[in-house]
Structure formats: C-alpha cells, structure tokens
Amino acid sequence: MSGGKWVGQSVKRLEDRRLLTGRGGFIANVEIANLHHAAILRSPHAHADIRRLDVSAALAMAGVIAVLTGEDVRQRSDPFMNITGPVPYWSCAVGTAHFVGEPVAVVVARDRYLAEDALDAIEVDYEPLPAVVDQEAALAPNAPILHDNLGTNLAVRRRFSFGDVDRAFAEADLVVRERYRFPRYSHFPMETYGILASWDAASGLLTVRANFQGPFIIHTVMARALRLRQNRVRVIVPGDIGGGFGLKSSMYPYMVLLALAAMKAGVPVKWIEDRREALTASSSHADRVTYMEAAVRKDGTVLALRTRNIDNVGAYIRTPEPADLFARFSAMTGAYRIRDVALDLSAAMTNTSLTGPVRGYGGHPLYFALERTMDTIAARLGMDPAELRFRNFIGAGEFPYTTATGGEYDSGNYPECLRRLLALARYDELRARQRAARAEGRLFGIGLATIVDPCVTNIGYITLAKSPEERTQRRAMSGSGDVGTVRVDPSGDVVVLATSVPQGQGHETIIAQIVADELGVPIERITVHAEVDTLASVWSITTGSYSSRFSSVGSSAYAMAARQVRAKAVKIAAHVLEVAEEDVEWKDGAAVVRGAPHTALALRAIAGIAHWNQTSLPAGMEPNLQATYAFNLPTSRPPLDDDRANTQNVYGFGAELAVVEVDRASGVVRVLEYYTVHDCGTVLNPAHVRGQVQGAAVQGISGALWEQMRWDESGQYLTASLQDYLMPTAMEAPDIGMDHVETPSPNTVLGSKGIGEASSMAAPVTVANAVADALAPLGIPVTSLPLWPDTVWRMLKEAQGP
C-alpha cells in the first residue's frame, strides 16, 4: 500500500503475533543476576497507631535477607510532595495506618514464597483508631481526623462562578435540584502492578524497572522523595503492558517502596502485585457526592448550573490528586451552550484507599450528575430528551466554541451525531415497542447520554487547586508535549523510538501507519521500539499513555518526525542530483525531480548517502538521517486570572443509547440493546477504534449494574476478592451498534483526537437513564449506582409501599 493510505485503514495489529504466541516482554518476564523478591505486610485496621514493630523472627527465617520497616521508610526518604500541602504521605505507614492494605512492612527473601512466609513472623502491635469511610461524614463536626498536624480532613476547596448565576436563576421557569452520588470501583487491567528495583552503591545509580505508565512528571516526585537527583533514578518501562487503564499511573510509591527495600537489602528485588493487593490498594476513581441545580427556562433551554461536587479521595492526598476534581473542568457545562455556571469543589480524606487517575479521570461523575439531570428536566417539561438536547446543543457552526469555564471547544457536530445515533437505534420505533411493553405491565426504558470527551492534560490544570493568588507565588505549569524519534538505518529501513508506553492499545501498528504514509514505504519496513528508559530515550514531563494522549500529540510527534526526516531525505536528493530543492517532490518512498520522473533517489538510495558518503552532504548538514520532535499544543496554557482554564486541549464527542428492561420480580436490569456514535476526529485505524469504543463501554455498563469498591462503617474492606467484587464477561457483554462522525481537530496534525475513554464516561449514565425511564411510571428516581438487583428490587418495594 502506498500513496498515503495506511492511515485509516484497519491494519492488524503488528504487535499481535508476539503478545499471542507468548513473546511478550512483560515485567513479570524480567531476570537479572541475584534477583530476591518481595512481599508486603499490610495493615488490617482502617485507622491504627504502630506502637511496637518487631521483625526479629522474620529476619532468623532462612532465606530472608532484610525487612524494610516504616521507620526505614522514614530515615532513608521524605513525603511525597503534593499540591495542596503538607499531608504526610510515604510511601510504608510511619507511626500509623490510615487505610487497610496500607504498607507496614517489606520482607526480601530469596523466592517469594519464603518472603510471604516471613510475613506471619512480624509482630506488630496496634492500637486502633476511630474510622470514618464516607466523605461528607469525615467534613462533619467531630468526624476522625485522619492527620493531627492539618486538623481537618478537607484535601481541597475550591469556589468558582462565571456568568451571571443568580441572575440567571432569578429569571428561570423552572429549577431542577438533586443529590447524585456516584460510587468507586476500579479498571482492573490483566497485568497487575510489577516492579524490579536495584541500586548500585559505587555508581550511586537506582534502576526501576516498572510497567509505569506514566506521566514522567512522576520521575521528580520519585526523585525527590528518595532524596536522589532525577539522573541518578533511572526508570526503564518494559515495551509491553498487560493494561492500565490509568491505574498505572498511581504505582509510583511502590516503585519508591522496592527501591528502599532494594538499597536496604543490597540485591535487585522484584515484587509483583496479586490480585488481592491490586483489588484492596492500588488505586481507583473518587467517590463523589454531587449537588446540582439546573435553570432551566420552559422551552427547555438550560440558562445555568449550580454545582457542588465533594470528592472521597480517600487517606492520603496521592499526587496528582485531588485532580479527578478539576481534570474536566474546561468542559463542566458538556456538550451545551451554558453561559452561567458556579461550581463549589471539595475534596475530602477518608479511612480508604487511594484514588487517582482512571479512564474517563473526573468524567464519570460529572457527567452521571449532568445527564441524569438533562433527563430530569426533560421529564418535567414533558419534553423527549433527545429534543431537549438538540435545544440545548452548541452548534456546529460555532466552533471553535468557548465554555464558560474556559474550554476551546476544537471541532464538533454535536446534532449530527445524536441524529445518527437516533437513525441507528430506530428511535421511533423504540419508543413505539416502549409504549406496547408499558401496555403489558412491563418495565421498558431507553435511555440517551451526549458528553464531550476531553482529551490531552494541560498539566497547568492541576494548580487550579490553588487560588489566583497563591498561583502567583508558585512557577507557572503548561503543556501537554509528546516526542516521537524516527530513524532510517543505513539500507533504508526504518526504526521508531515510541515513548508512548503502550498497554495494549496497538499503539505499535498506529506509528507504522503513520510513518508509512509520511516517508511512502511498506510498511514491514517500519519497527517500533516501544520500551522507555530514562537514561537512553528522548521524553518529557508530560510523557506518558493516559487522558487519550496518543492519537493526537502522539500521533502528531511521529507525524511530524516522519516529515523532518523526509525533509532531510529531500535536501540530500536535490544536492546530490544537482537541482533546487523546491524541485524535488516527495513520492512513493523517492525523491523526484518535477517534471522529471525518472529522475529520483529511493529513500533507500539516500539513507545510503547519508551514513556511508558522509562527506557527500551538503554543506553543514550532520550526518545519519533521523529526527526527534517534541509536539506541544499552544493551547495548553496556564490558568487564566480569572480561573479559566483549558484543562484538556482535544474535544471529542460520544452521543450513546441504551435500552433495558427491568425484571419486576427479582430487580434485574438486562441491557436489550446498546448504540454509540462518536466523533474522534479523523479515524486512524477503524478497527482499533472499534475495539477501544467496546471495551470503554462495557467497562462503563458494568460501572452502572456490577462494580463496587466498598468498606463498611468501621473501614474494613469487603470487596478484596472476585467472589464480592462483580466483574463482568462476555456473557454480559451486549452488542454495540456503532457509528462514526468525523470532524478532524485544526489542532493536531493528522486531525485524530482521543478515543478511548468516551464511552467509560457515557456508559455509567445512559444506563442509569435508561432505568430512570423503564421505571418512569412508578416515579422512582434514580440518583445512585451501581444498580445491582437487590438495589432495584428494594426500590419497586418502596414505590409500591407497605
């Protein structure tokens, strides 16, 4: 294939021959000489001082070689540094345990199996403490507090207001009220955590192999927390992940954790997290507990919004929270034209694990309490909900669009895609089957979601947790860059140097796409090296595969490196045949002279040049032919003084469908039929982005209907385990219907946006207001989830009273 096609086309996945005959290259795989392995004491309690540790009898036990304590941790490293101030969090519990399945202790030992041994012969006495799980209980008067030297468990408050609110409540129809409360659950990738740390003493070097994903911001809090300078930690990612969905992100104080225990013992130590572990202390998205009011006039235009959101953030503050706070804050109005908003954020700190980023990071919650909300209105006006939407859409022809909170909306049809989502579910006659279904006592609903899906972190949007004011005294933070580095090897072939830290998404066979088409070769001539290593790779802070970064400043990067070196390949072929270089044209892997087409140089013929006839370029050039680019979006600013913001620098668009029915008897929701139609910009390889739309949105239905992170009142966790903890299968699965609406983005350079976490956004909501309208008739509200049966049932049984 040639001529500028690959891009577009659903290419196999190059790196699928590997990872299915068993090659992959995964953390878990990784030897090295020496190697001990780790396993780690957790605390049982939710909230408990350590008043006495002892390890002696773990150290006797043959084979164990060190245990790394909390007073360890203490001497040999410092907190890690945060956003919001000075909560002390390490990387092991230091005098007291604030969550159960914190850290209290590591065991090295030869194998595994000795360390887990060893574990039982650490005594520890504790002294528990009064807990507290739910966020607005731990802001109450009296609540525990989680940390004495802050006082109060508030992380966070933040109050902001654009626009005119009272004004426009004053002038509203109708006002709409609800209290929404979205709950916790985790995005459990196949592979779990997995880290191999070793230091060596005479160079001073620390090397951590992880399967981090990112973002490289984290290297400095590594660094400083282990008291190192950046060049001395030296982190290498493996170029295959088994998943991450952003919880990879969030492993960083492991990754500090093994290196102390490494620098401690003296041996390189790996640790790979099981299942338990992962389910109980890895990380998740915040709770959260949202107020919303909606002015809305009779026509069904929304005129404002009122918003209080508090967050369960649970017991440290873990960089980069309390961002699921603030990460979608430049589209807090969605998908429509809302002028006056006020938003009221809180985080707060809880006997519960850690949160932080996720797929969809901030946007499930956000957009539960908006579309439920959107519906509701509806619901009161008598309105069709797809009606009110469109009367509520930006338009197409207003992009770029501006938010009230600062978002630069970049391309979007809003109304065409929902129209085609209507085309492809056959709405009318959905709502004709609805209103036989209801005729025989059944409980039919259809339920609809429009969100934007934010893509790209401005990591300038983090310091929104910090007034104007204090902004000021702090250096400013933007950007969201990527770098991509394209060689070609003296007999023309080319390599990529990716940075992208794929996880499984193919990310591999995307580059050869792009690169093929930007230099016009085949593309088996194209390898991608996917493995990061700090030392040796061209990377920046912001580097990283989370918040859909790849198929737009990813994508860019390449591009653009591919066009640096062709470039190059250009000015080498007009000096060495003699003619202007604005007479050279790049076709088909040549340089062709215009007007001349047998007079050319392949690709092949130039790399040549360039590594073997050195002295044969042009005067100046280097040699070799490659490039590096670093992408940025110059949208990615700071902060305005005004607190405006563009928090994410890509605007993509999901409007989905569900339709359920709701068993009377037992509270089952079945999902009958599921539609979704996006807008990801220009669409780099169909079929990868039919793959991500499907799993995105099983794993939001199964947010709705099955999972649940939960700790009873005492703290105690009681979802450890996959017998309590409801994953769903492919036998839950439902078929997707699905389209495509493309509006490439003037500001990447392929015009490709995220898509990849639109539909985990979508999910939760449409499902909730497709239950919302199947029990319509017996007017119960739905304004929690996740829907299990008995959660239903308990809601028939009320409505139908005693």
Contents of the next structure:
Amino acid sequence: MSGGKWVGQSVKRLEDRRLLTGRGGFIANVEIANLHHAAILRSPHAHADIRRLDVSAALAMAGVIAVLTGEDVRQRSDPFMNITGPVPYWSCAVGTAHFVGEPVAVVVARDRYLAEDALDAIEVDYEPLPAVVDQEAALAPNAPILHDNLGTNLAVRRRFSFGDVDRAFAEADLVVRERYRFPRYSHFPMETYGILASWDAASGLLTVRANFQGPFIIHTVMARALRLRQNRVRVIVPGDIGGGFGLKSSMYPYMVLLALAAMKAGVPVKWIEDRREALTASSSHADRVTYMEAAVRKDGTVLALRTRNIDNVGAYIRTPEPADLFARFSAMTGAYRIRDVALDLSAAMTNTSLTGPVRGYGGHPLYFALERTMDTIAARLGMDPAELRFRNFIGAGEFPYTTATGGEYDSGNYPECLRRLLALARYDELRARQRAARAEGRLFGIGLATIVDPCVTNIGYITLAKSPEERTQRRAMSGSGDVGTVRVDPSGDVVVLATSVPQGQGHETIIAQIVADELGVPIERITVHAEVDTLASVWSITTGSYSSRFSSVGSSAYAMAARQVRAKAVKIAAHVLEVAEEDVEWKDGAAVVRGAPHTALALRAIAGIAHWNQTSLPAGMEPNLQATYAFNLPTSRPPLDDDRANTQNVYGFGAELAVVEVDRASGVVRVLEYYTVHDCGTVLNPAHVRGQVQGAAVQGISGALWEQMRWDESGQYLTASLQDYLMPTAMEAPDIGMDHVETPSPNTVLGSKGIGEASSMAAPVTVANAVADALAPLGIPVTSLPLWPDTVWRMLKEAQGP
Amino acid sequence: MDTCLVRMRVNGRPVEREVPARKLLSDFLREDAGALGVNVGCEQGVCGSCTVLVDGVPARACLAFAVQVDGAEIRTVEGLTTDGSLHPLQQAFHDHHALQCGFCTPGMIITAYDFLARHPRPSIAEIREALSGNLCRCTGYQQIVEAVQDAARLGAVPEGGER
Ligand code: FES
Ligand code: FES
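What would you give as the form predicted in complex with the partner chain, now that the form predicted alone is on the page?
In what comes next, the whole complex appears, and the chain from above leads the way.
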C-alpha cells in the first residue's frame, strides 16, 4: 500500500544530478581501447535484387579496415528465428533488399567521417522490383511477392471465436459497422540506437554494449543468429538510455550486424545511428486496418464484437512480431462486459520498414477501433458517450474478472475513474460550452476513451500465432518474471543490483524507495546499480525494461529480495541475542526483541557479524547478508487449448477526455483541454506517475494530430528528417489535467501496476473522438488518423459539397 | 584531408587541437574538449539537444564546423555547475521532475538559461515559445515549463547572464 516512509512519496530522483550536469552514461559516451567506427550503406530501393556489390574501391580508402556485405552475413550467421515460419530475415539484405533503408553493407574505419566517405565508394547494381506498401494491396491477388519461398505476403492468420457471436448478432437491435485505419508512427526517442561490439577471438567471447531494453528472449535470438552459445554473448547495457519507448527492444538486428562487422574487422566497432537512419529504419508499431462490427441492444448494452485486423509488419517478420496482433489479446473487449467475440487476425508483409514493440504495443489500434465504435453506438442511440460506457463497464465488484478472450483482470474500479474524470473536466459545463459554441457555428468537440492498460507480458502470448494443435507439439511457453538482488555490505550499507536499465523512468530512485522501506534504512545508504550485464547479472528470458514490467514485477522482485535479507537479519539477531526468532521484530532498520526495546541489533551490526565474524552465525547458515529473488506471476500461464489466454498479468486503467476545436477555414485541430484519470494500483512515486502520464499522453495526442511515417506508392520513404516527421514542441503540447484512483493489484507485492503506456494507447482515440464530436453536426465520420489540417480541410470541403 | 588548428575556450578552459576542417563543432566539443553533455539527437539542426552558448549566444553545435567558431568562448551544460553543486536552474529542473531520460536536458537547460538571462519575468506562453526549438520525447514539456517558470520566479539566472 502507498504511504510507506518512502514508497508513495515524490522522492526526487537519484539519477538527476549526473544527467543535469552533462555526465549521463549514454552509449555515445562509452569508449573502449582501439575503437573503430562503422557506417551502414542502405538500400535506396523499396524492393530490388542486388546484382553486384563491389567494395574494392571502398577498401582501398585510407583508414578503412573492412567492409561487411550481405554475402558475409549469409556465410557467418543464420536468419533470425521467428514463430511464424521461414521468413528469411538476416541483419542485412542478402541478395534482395526489401525496403528503403535496409542495410546492404557495413564499413569499418578509423573514424566515422572516413567510414561515411567510404560508403560512397561502394558500387551496387540494383535491379528494381515492383513494390507494395499497403497491407490489403499486399494480400490481393497478383501483388508483388516479397519472399518467394513463402509464395504469399501473408505472414500469419488466426481466427478465434468465443461465446455465441452469431446468436448475439441475430438478437441485436442495432449493428454498427466500420472500417478503421490506424497509421504508422513511432515514439522515436531523442537518443538514437548506439552499439559497441567487440569480439575476443582468443576466448570466443562477443561483447556488445548497447542502449538496449533487453536482454529477454532477444538474447537467445541473437545468439542463435550468430551461431554462438548464449553464454558467449555478453550484452552490457550502460546505465543511462536516452528514451526507448519500446523501440530499443528492436535494435538487435543491428547488434548482430555490428557484431559480425567487429568479427570480420578484428577490431572493436562503434555505431551511433543517425536521425535519418532512425526515422527510416529503426522501429514502429504496425499500421492496422480494422473491420469492426458491434451487436448492440437498444438500451446500449454491447452484446458482441466481430473484428478483423490486418497488420502491416513491414518487409520481414522481426521477432517478437507478429505479436502486435496478440499483445492485447486478453483485453480485446476493453473495459466492457462483452462475452461474445470473434477475431480474425492477420499480418501482411510489405516493402516498408519493420515493426516491433512500442509503448502501448498493439493497444493504440485496438482502442482506436473499439472506442470509436463505442462513440458511434452512443451517437446512433442518441445516448451520451459517458452513459454508454457506464452501462457496459465491468463493475467494481466483479474483480477478478475473466474476459471472453481469457484475460484475468486483477483489480479496478472503472466507473469511479470515469466519474472522477467527468468531475475533473467539469463535463456538464463542457457540454454547455459546446452547445453555445455550436449555436455560434463553431466546431467544438468533446471526446472520451476508457481503456484497460494490460501490463507485464506473459511470454506465452507469442504462441497464439500458432494453432492449439501446433502449440501442443512444441514446448509450452509462459512466464513474466524478474529478478532483484539486494546486498548489505560489511559496513551495513545496501547495494541493489537492478536487472533492467530504465530509459527515463527513474528505476534507481524507485528501487531505493522500496528497499529503504523494506529494510528501514535511510535512502542515502542505498546504492542502486542499474546496468545490465548478461554475464554478471542474474536474469531470465523475460528480463528487461519493457511492457510496464518494472513497477509490477520489478518492484515485486526488489521488495521480496529485501524481505529475504530482513528475514535473514532477524535470524542472525535472534541467534546472537539468544532469543527465539519469533520474539524478534524488525523496526526502523533494527532487529528488536519484543517487549525489550533496548535489546536490539541494528542492520549495520548484523551485517558486520555476517561478514566479519562468519563462524558466529547460526549453524548451517550461509555467510554474508544478501538475497537474489526471482519473482514470477502465477497468472502467466500458457494459452489454453480453446485459445483463451491471459496475455498480460496486471491490468491498469485509464479514462481520458479531450476538448478540441476545429477551425472551419484551415482544418486545424486545436486541443483546448486534456484530462486523464488513471488507476495504476499503488502509486510508488506520484511525481514519476505524473511524468509518465504526461509524456505518454502527448505522444498519443501527437499520433492523432501530427506524426506519421509515410511512403509513396513505389515504397520511397518520405519522412526521413525531423522537418518531415513532425514531433510536437512545447508550443503544441497541451497541459494534462490529472487525477488517480488506486485499486491495488492483488498480484504484485506492493499492489502496483504499470503506468507508462495507458495514455499512449488512449490519447489517439480520445482526440479522434473529440474531433468526430466536433464534426458531428456536419455528419463527417472519423475513421483514420492522423488528422492533419489538410486532411480535415478536405473532409470539411467534401461535407459541404461543391 | 585538410586540417586546421582550432582554439577555443570551453567552459573557461583553453582547448587547442589540429582537426579536420570538416569536423563538426558537436564532435569537437565531445571528442576534443571532453564536453560529453553535448548530446547529439539529430545532426539535422532540429532537435536542439546539442545547443551550446557560443560567445554567449545559443547555437546548435551540430550545424557548425569547429573551425567556424575558432577563438570563441563556449559554454555547455557542464559549465553551469560550480564546485559540484547544481546551478539554480538545474536545481529547478530537479525539483520539478523536469527530466526523464535526460537526453534533451543539457540543450534544454542552455536554451532556458539564455532565455531567462534575456527575459527575467516571462509568461508561460513566452516560455513555451522559447523552448519550442528543443524537442523532448519523454516529459510532454509540462514539468519543464514549470521548472523554467519557477527558476524565473527564484531569479535563478541573473539578467544578462553570469559573467
Ligand atoms: S543534434 Fe543538433 S539540433 Fe539535433
Ligand atoms: S527527458 Fe527524455 S527527451 Fe527530454
């Protein structure tokens, strides 16, 4: 529960001082001996055979050490493994390039300037092939095929049905149908990818330093591609990452590519991605086409959903894709009591850049279709959209609640969140303002969205890409655990080893808060080491900084490790004080004998004994005072044979409201006000929660209004600079009004859930709903994003007629 | 490759190096002057993370060659800190949780420093406009704006800047 001495307080961040003074431990600042630099040659074509690649002129240039080509990559590595089958995806184009920006060769030179010079000297003969960039076009007959060995661009298709969907549709008073299109954009962080690879041929050890959100399953994927044993691949993540938002879990093809370059060159190699490379070829969520049908009773009860999703995953399937399709599987019905659901999920490959996890993975397009549908239903029934949601919410007394698709929602109070949101935004007044604005002919809109925030991936969900029969032939997958180590040193000070590196979420501070409370020591006496080293850290296949894991499973692991240290300290104290263990309690950082408050041993004294006087410990006890605790959630089971699956483990909630005005003359959408009410269970640090929500909300609003990655029909990429790809500045970003509801999770040790992703999922559709509401008097539907001025202007023109 | 002798003072310390004429100021500051707080977020002159003061005027270090500012006095975020204690503007960022990953922060602080030196009592709209050349992907800006507002209130930066 909140309200510890440290947990629940806005403790100021321990990591700030170094970041504020220019001493952040970012990857670009890492140096090692004899470091050389890499530059990557990339395909200018969306689809082309590489007929000839001549690197001799480049190799002859001063300062150039080596050039790695697709042929080297084919000889020295294997395609990355993938759940859906034999998509031949290597870290570099092998024979054929499939998207603009795909790596074609790597130059290693003495410095980066020389490496980039040498790129110009590489001669490549391309034979351009027809390209396709739209997922529905890619699945049409006669579409250009990307991978001949598959004979189709369809990477995966799975159909599911839960309940009696046909009957529900037959009984419905109203059926609402629409096609939605969610665009491609990405939460590109300010710091690009950076990698240092070094190969110790003598011992066969590869060391890759990178600003990576892993290691998790990706470490296995990398080791296999490199044909190395997993314990010979050492991944080190330095202590500061300049933003990640999921993208930095997809950088592993480059980690492999640079490893191969370092192996070939025989020198350590550094590569810092530039902004153009990041925008062109790093990672984004898949864009999605959704066909959504809802069966509704006239009282507003939503009986059933039929959904067909088609994801565009780019030119290859990059693990963990096509997980975008399944990542929110257990929450497909959102916050509502909908029991009958049919899902038809497919992913298509096109000549565009590759997709992967992003903040809110799979949630933005899911809620875009679902929450637009809810608003459309409300409009068709002449019902207030808030009222429609109240009628369909899972009730506060119904938790734990199992969804139609198998999700096990742990806790929540959705009606209370929405009530608070309406109060915070003064909803009735807003509606009155809207009536007044409309009377003046202004386009003023209010939009709502209420979404479940599924946190902590259960790795079993990836296997939903396979049918139950195929799944039984493989080993089942399940789990979501994390590991924490707490160590008390001989002087009684505490060191915590973290197993994930944050990208701005303040893990050091929060871990220190948790351990300070558990051990009753001042926060100043705790040092948190938040650097991952796969050789030196204790970790597992799920370890990493992704899927809102830290505040749920991470916090649990650190709390449990601290409790084990405390339990051991109590045992030592009881032994030394010659009292029964039950008579000793832990208070304010000391073991105190019940009823004899002056008979006590402080942590410092106990640590001293555990290290300095090891034979004085109870018989059979290990010396030292430390614990490593691997925490897993028992709710992380493999998918069931009927395909129901709990794809995440704890479920937060967000209710959001946007107020917008659309300018009739220019089509510009202005966000006048934005509000959000969250439930992330126990709040560990209110300032951090506020920061996470504000950042995520602005990213989501930006997805609705500004950001989009664009390709022309031939597959040329059009948004490769920050002048073309619009990120919001302080001028556009609105203030976010905020409130919270706390329903602690029964699944985590401190009751906390994730908080960083809800608003990035909710905000795009919240804004879309507000714009749709603004345009409602003109009868203009909103079915796609982004709502750029020219797009809205055209919608207005069409509605007004010639 | 043409090289030139480049001399400047970086945070009060003289730096003198023979570097290629095409070496960017951002690379010079990072590699030759040890100012690793000059973060490079785009090399396209858009993100503002590499902002430094060149003879007291904010400039994007990724858009200039080192040789172009030969003889200049450069101040980076490292130069705001004295004796290991935070500058009041840095302190305001700390107090308001105005940074998350911290990558944009040095450029943001330099920009805010210059702005406050010229506008001691800014409105919120003026602060937002002043910061609009610096991108931040983490915070949504609200807490940065609050930090700058508070720094102004506390007089964290003297009018005309520190000499
Ligand atoms: S790095 Fe200089 S403006 Fe972005
Ligand atoms: S704090 Fe991360 S980009 Fe600003």
